[in-house]
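First, one chain by itself: the form predicted alone, in structure tokens.
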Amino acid sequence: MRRVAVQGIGVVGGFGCGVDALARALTEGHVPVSRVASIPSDGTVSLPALLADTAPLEKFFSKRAIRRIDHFSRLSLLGACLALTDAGLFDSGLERMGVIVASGYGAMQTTFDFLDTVIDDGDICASPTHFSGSVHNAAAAHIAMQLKATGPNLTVSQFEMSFASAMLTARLWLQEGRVDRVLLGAVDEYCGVLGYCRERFFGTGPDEIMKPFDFTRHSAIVGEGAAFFVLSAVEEDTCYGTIIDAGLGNLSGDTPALPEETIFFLGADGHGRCGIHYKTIVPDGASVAAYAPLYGSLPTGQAFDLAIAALSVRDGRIPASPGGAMVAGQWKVAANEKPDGRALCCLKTDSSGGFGYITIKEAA
């Protein structure tokens, strides 16, 4: 299959808004962590979190146009607008552009708000606004309506494998010629119920520094945000490189066949049960990097890794990994070195041995 060119990137998260904010966070190697209350709470229990601000969305739309859109869809819409602007396509006709949105959790806050109205007021008086926003494809629908993107529209939810699965579909659409471009994105949000569950499962945690390479302890800090990409099958000039491969699988079958001289961007986000599987896939002595401390722990974090990999191609430099040194010495942690033509593989594993990978390389 032909390579898929990355023409534009739009990101928003705890590090800020836009590729410049992400690049600054990579240079500084640190993002300030907020504290959020765990519910039910008396105010004494709080959790660290990396939260996103959607206020910049008002640069693209009037307050009236987006007043009924919830936080989850605002994150998606903002990421989409930033990606199209970065690609120089925001004011262009999008009739032949497909839209794919990947999410692990979906619109959690709106879903629980809707359930609260059902419990409090009964089925007949449940909020129709909350219901319409609670469905997983609401974000993709808002993108299509606000941007007038009339091509095929899809939402993918496969938890940690959501983004890799969505990438496979995007490449297929482009290969079949169904669309000229694909606006592909991933989004997940924080809500109080998630904070409560994390506290019950993992405690509040004494640290506010994630240790992505330490698979012996839990150090995940919850995050939220959106990462979007404008993809094209046309081999146009692109500073961000091209997607050369993507795949899904499970270690119960076989390990993926990945190019030699690969630098692995691990989706290690402080969950040891998921992280231990990287040792099965990544060979000893390989160069690795992990950037979850900059965007937090969320199911679709692989999309942020792809954005960082694309920036690495653009800048000709692999940023240093934040969050401390490698605990186990079987790998080499890449830091401030040139890709030198090597493929950058964004790899994500889950607790059951599932894996998804997306490989990017500088344009030929």
The other form holds:
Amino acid sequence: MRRVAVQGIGVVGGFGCGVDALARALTEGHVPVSRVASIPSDGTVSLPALLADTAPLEKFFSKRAIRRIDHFSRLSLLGACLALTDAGLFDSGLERMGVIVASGYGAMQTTFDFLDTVIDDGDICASPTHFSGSVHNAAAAHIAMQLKATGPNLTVSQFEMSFASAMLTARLWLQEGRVDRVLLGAVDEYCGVLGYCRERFFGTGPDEIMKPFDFTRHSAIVGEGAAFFVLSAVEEDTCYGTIIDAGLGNLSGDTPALPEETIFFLGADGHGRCGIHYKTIVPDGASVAAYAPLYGSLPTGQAFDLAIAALSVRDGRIPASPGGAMVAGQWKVAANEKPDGRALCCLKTDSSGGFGYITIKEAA
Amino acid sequence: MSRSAPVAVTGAGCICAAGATLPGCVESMFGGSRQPLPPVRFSTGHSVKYPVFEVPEEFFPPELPEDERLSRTSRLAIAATMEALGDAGLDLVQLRSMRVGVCIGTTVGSAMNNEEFYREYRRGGRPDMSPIERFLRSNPAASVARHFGLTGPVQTVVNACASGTDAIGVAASWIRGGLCDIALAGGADELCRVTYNGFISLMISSNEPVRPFDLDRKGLNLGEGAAVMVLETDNVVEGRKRKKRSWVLGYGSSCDAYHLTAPKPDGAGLRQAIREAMDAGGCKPDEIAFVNAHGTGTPDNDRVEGRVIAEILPDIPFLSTKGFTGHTLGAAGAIEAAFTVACLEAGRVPASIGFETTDPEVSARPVTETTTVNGGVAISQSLAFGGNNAVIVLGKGER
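Alright, leaving the form predicted alone aside, put up the form predicted together with its partner chain.
Whole complex next, starting from this chain.
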């Protein structure tokens, strides 16, 4: 399949807003962690969290234009604007651009806001505003409306595999010539119910440090944010590298055929049940890295790994992995080394053996 | 990779209020029967009982009993897939020896919205986690893949009411692009209180049986169901010596970029999607035998859609089948695509039930009786929240 160039990146998360903020976090190796109550009415049980601020969206649109847009869609819209700006395409003609948004859980808070109106005031008082905002494709629709992007528009939801799955379709759109560019993004938000679920499934967590390479214990810290990319079939105008492969499958079938001399950016985010499957795919002795401590644990975290991989291509250096040393010792942790033409494979596994990978490499 | 390469369809399955199987649905539509009723599976506080099209429990295959660990949406998707695989003559041994992808459209099927759980949570309680575990097990595409032991790519499309159409278009692209040998593509959605209350809150639900394109239409009736089609590469289908039931000839999609819940009044987005699908399929308007329209029965949708059909596909028979099924949201596009395949085979379309009086603002009349159609190509189209428009062009196969 044809290579796809990364022309621009837009990220917002617990580390801040934009690729510079992400690069800064990579250099510093840590980000400030907030605490949130798992049940809002009961502040006694709190969880660490990496939350995102969407205030910078007002640099792109007036307050009035975005006043009715919820947090989930604001995250998406901000990621999209940052990516287009980074690519030098904001306010450009976007008629031949497709939009694809991936989300593991969708606009959860707005869904529960809708239920609040039903529970508080009865079925007859259900909020039409919250209902229309709770639909998964609301974020992609807001992007299209604000940017006047009238091309193909798709939203996909596949839990941890959402971003890799969306990438499959983005590459095909470019290969088929349906569009000249794809604005591909991933987004997930935090909400109180999610915090409660995490507490029930995993406990409150012993500390505020994620240990992505330790698959024997749960150390996930919930995160939220958006990571967007401008993808193009034109390979020459990119500093971020080109996507050379992407795939999705389940380990109950075949394991993926990945190029030799690959550096693996593991989506390991402190979930032991998901993490154990990396050992099946990643060969012994391979170079690995993991950056979830900078963006948190969220279904679409793989998109942040791709952003970091693209920055590594741009800067010619694999940043040090935050969050501690290797426990198992079967791989070597890549730190401050040069890619040297090697492929960088962003790999994500889930608890049922599903895997998704996206491989990026310096442009030929 | 050519966008114009047709993709073979070798099987189709459908379950909805119109019938437990695709032939059953077709028989009831040509028989002119429908039975919208107030919801049975849940109660609401509305004094008006808005009718819906529920799937009776006995429509599910006996080997697929209710399972509290799996959502109703996923059960519907699996039921439709079982029929589609049987129709395609594929058994699990064959299936598991190939790269099989699953692409399913939905809305409710991907939403974490369990009301009972949330009520308890809001009260400060510690609700049981089984609804969340069910949600996490019930991603529709993943559920189908897991049920049949498939290990290829999976994608759940959540493009609101265009999801089913988009899923088929995406899966056709997977086949053309060599991502898999077979793709199971379609849509599934269940009725629930959230969507029932939501559509009423938007004032686009009708308290009468739905009347698509009629002057006196009052809105939609919700429904539930699923449809799945089996798409195959030429190599696989020729190797199996299986007759092709249909072809996905073209797919087009667009976004109005206009409003979250209303279609753009000038229909520019829909027009763009139809043209893209027809260009991709290499079709001209005079080759189109009929259009299976979105036709929800809401004033806005039918006005815009009717005008666009009248403008760019004049004199071509069109219908809405939502009078038989209700609006099945993320499943609608797939169910209507399956009906389109069946009607191409039958060489006729049923009456667009519910229509009586032409709306002068629409200036187009759907078919009002069973109508013979000529030609081997038809269009199935969907419009959705978010301004999404999705269109597929389907061709008649060899059956």
